[in-house]
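Quick heads-up: it's one chain on its own, the form predicted on its own, in structure tokens.
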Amino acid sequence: MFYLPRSQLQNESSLSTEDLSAVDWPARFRELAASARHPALQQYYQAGVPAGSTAMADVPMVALDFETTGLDPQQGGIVSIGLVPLTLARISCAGAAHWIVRPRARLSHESIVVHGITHSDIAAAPDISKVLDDLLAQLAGRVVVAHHRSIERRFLNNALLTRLGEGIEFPVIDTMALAYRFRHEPGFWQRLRGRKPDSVRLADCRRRYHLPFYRPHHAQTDALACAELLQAQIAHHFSPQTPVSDLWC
């Protein structure tokens, strides 16, 4: 995960009040299917995506993180892939996966400084296409759960237009967002007094629910933390029996 800027979190405002459940997934998969030319996007859509009326505790999901060279998907690239398989009642560990791959962007000095992965970590490095195949059999037939989901699907729709002609679509739970819903927001009297609202950065979101610290800046213990954060959402705030097209989108 490329942990944004306190500043810039400020501006994401917009995802606590973004229409969760416009798309219609199952439907917008077989369309996709039908109109996709590369075989393992072919093959992503046809394995499909659950009904929106299934309940979270029968939902497949995949935690998601990359860590990128920069914010900006047209300019930047991923450097590195983690996912950890989940349902609300199990996380997989053993199913987890983890690449790191050559970006066609250069890494920025503030990007390494991030995540630590540097020039010579990605010299030998495969391309994102190289990996494609087994990236889209893990998130075949899973929701994908993210904490900030437009690094997810910004940079993995260009990174596939990019070298297929084609991008990709998905839903998303997306744990920040649910973070929105349930933050606290300071009254007149304590913005007065200097308070702000709850941060809905990772770390400071797993703290809120009492979930250990893990060092941040490693996509598979992101995708990990991530997964972990959801299932503490949803048992504070939700039933397992809760639609999946309340969350995703």
The other form holds:
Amino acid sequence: MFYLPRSQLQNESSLSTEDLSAVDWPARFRELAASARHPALQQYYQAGVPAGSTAMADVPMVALDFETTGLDPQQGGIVSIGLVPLTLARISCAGAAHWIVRPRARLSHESIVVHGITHSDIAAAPDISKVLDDLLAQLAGRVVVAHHRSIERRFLNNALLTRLGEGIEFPVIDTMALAYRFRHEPGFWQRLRGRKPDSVRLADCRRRYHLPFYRPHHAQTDALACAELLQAQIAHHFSPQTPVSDLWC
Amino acid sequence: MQAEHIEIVDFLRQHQPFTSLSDEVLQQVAVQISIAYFKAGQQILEFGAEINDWYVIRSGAVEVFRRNGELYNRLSEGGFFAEFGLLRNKRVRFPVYALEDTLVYMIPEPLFTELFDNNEEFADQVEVEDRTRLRQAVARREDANELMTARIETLVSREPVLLPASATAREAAIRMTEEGVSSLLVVTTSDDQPMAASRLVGIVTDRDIRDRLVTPGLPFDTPVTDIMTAELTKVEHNQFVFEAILLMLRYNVHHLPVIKQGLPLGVIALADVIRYESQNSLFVVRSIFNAQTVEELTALASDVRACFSRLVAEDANSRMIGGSMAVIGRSFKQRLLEMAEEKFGPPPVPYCFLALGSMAREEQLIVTDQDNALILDNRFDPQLHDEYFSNLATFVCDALDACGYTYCKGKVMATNRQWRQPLKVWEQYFSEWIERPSPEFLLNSAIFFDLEGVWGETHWSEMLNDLIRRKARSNSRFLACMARAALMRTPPLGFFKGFVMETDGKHTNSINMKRRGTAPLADLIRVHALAVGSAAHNSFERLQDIIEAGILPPGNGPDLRDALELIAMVRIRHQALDLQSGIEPDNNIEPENLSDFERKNLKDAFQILSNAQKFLKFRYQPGRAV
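If the one shown is the form predicted on its own, what is the structure of the form predicted in complex with the partner chain?
Every component of the complex follows; first up is the chain already shown.
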């Protein structure tokens, strides 16, 4: 994942322009399955999503992470995709996948520094449209888990819009949004003394749940890191019986 | 779309038992791993539940329990569990709880079995039968040194040169010159059998001709039987080379007849074995006997330490090292007693100087205090004689302290009047201890029931040992008391992070390998040895007698032997390391100074000791027939 500058992270509401928390996702998927034109998208929507009342213990999920050329989906593109399927009980490396893809946008120097994927790496890589069938098949029937959902949601939507002429919608369990929900807010005195609220960066969130440090900015590793974080968050703040609608949006 | 499990592979690569696997295999493992997170306090595995995975701790810590709720183990990052159940009936045998927030890697059973079957080193380290791993660890060490594996017969380069007992000294000298040997075996023959099948009666060496014939000026036709050594120290052909070295050291002889099926096979000389041991302990012993003053003896303390370090560097086993150090300790005492008799004059009545405890068991190391005592002749009259023996004891004990054998904290020394008594009093002591064991005696039981005469009337110590053997064996109350005393010191459960973990789950920073390891093992073995009437002093030899007597559950004897060897060697190696780094060595070991290998195997060894203590408690109950 591409880390946002601290200033942009402070106010989450400004980032999530779309308020999808009230969406009835199974019904929405049925509509989209009927209206989608691309066969891979049709199949994706046909696979459906669990009902909002489904207990977390029974929800198939997939942690998803992109490395991108920048932060703005209008101008940037995806350079790598990592995903790992999971349930509440276990994260399965056997189903994990990782692709490097060639973005239409130019690779910026800053982004190379972050994710280490270079011009020569992407020169040989396929366009995302070539891996779309595989990617959507991996996502089908599963609820996406991401740290900072707007990146994954908007970049994928934009990539599909520019290539297929139609976008994609899907529910996301956002571990960063959960982190905001449970982070420790400093009191008046603490703020006065300069104590800042807990960081919601992936690595910092993980540390609070005693998860090991993973080197960031590799899509596959970040997806795994995000999957583990979700398991920890649910173990500490929810129960296996919590309905998925409490978490997704 | 090749998945890249960088973090997982990196983690596996750094942790046992995966370190022995290639990167390709690790990639294959990583691809099949599942991961789960458990909050502190959460149950990870429930007793009896079906399992299909092997668990490796990625971060955090867990506690493994026995079915009865007793803590079995505590594991942290890199620890693994569930192999017991997995390799048996795929049911959880030991319930597991997260002690801290814990992330686990789960490896599916088919993959685990494949790794286990195809990678010997991996299997060794995971081994469900803990003792097998320990056995291999001990065996691998033993292979490292020829001393431990070479049999004496490999040193025998030629047939023995025999000489009939009717020959003269001159004939012996001629024979030696003709054959180019430095020793001859003297045999009695009869006409109707070949000389090789004859009875061995003595050995004569070129040194005997010099010291016993030429120097005293005896005629050349003196019968060879007058100058030979008749009290023969012999070895069997299939004993180990290091045992021959110990014998040479102990009896200060340079030629040993080798016997096979009762017949002489050859002779090995000092020169034959020197290449096996860089002469160190032999050299130190010789220096001790050559020392003329206590100061010269004191100066040898550093040679003793150097000798110890070299034995460790040469991969000698604990039997060899403990034996060599005991011989050196005994030599100090012998030379000091010689000096004492020069200083104070000949003893007014005969006496026997006793070595007690680890020296008597031939398990002495460098960090040791002196435990000794005096048996005096029954004609001993305190009014007339005690001043002499008190002076002698003070001289020897002070000098021993100066030589590095510190005073016994429990005052078990010949300077203590209680332990400087006539034979008949000693007989009363032992009878009393065995027939009416008191709590006070129990404190001393570990010391007094290992005794050996080192000087003077050494056969008295044998008489006491015989008395002990006779009386102890059939006395179940005494054995129960000894067993109880042997249970006072217990091993720790194992290791957890940088700490020693105790059975109550508490942590300590270091472990006293003597108090928590070798001493309780020696105590335990002593009880069984007394019960089976073993005459041996050394724990390994006692164990052999115990195994032959068949009183232990099958397999337990060899397990105990391996556990003793491993614990003793860890203790020895760490003392050698201390010496190397210029630190005053002690018996304490900090877990961070142990290798992964040592930790794992030590834990197994402690487990064996703990189980053996449970068996001891069960077997020796007061009033129970033994």
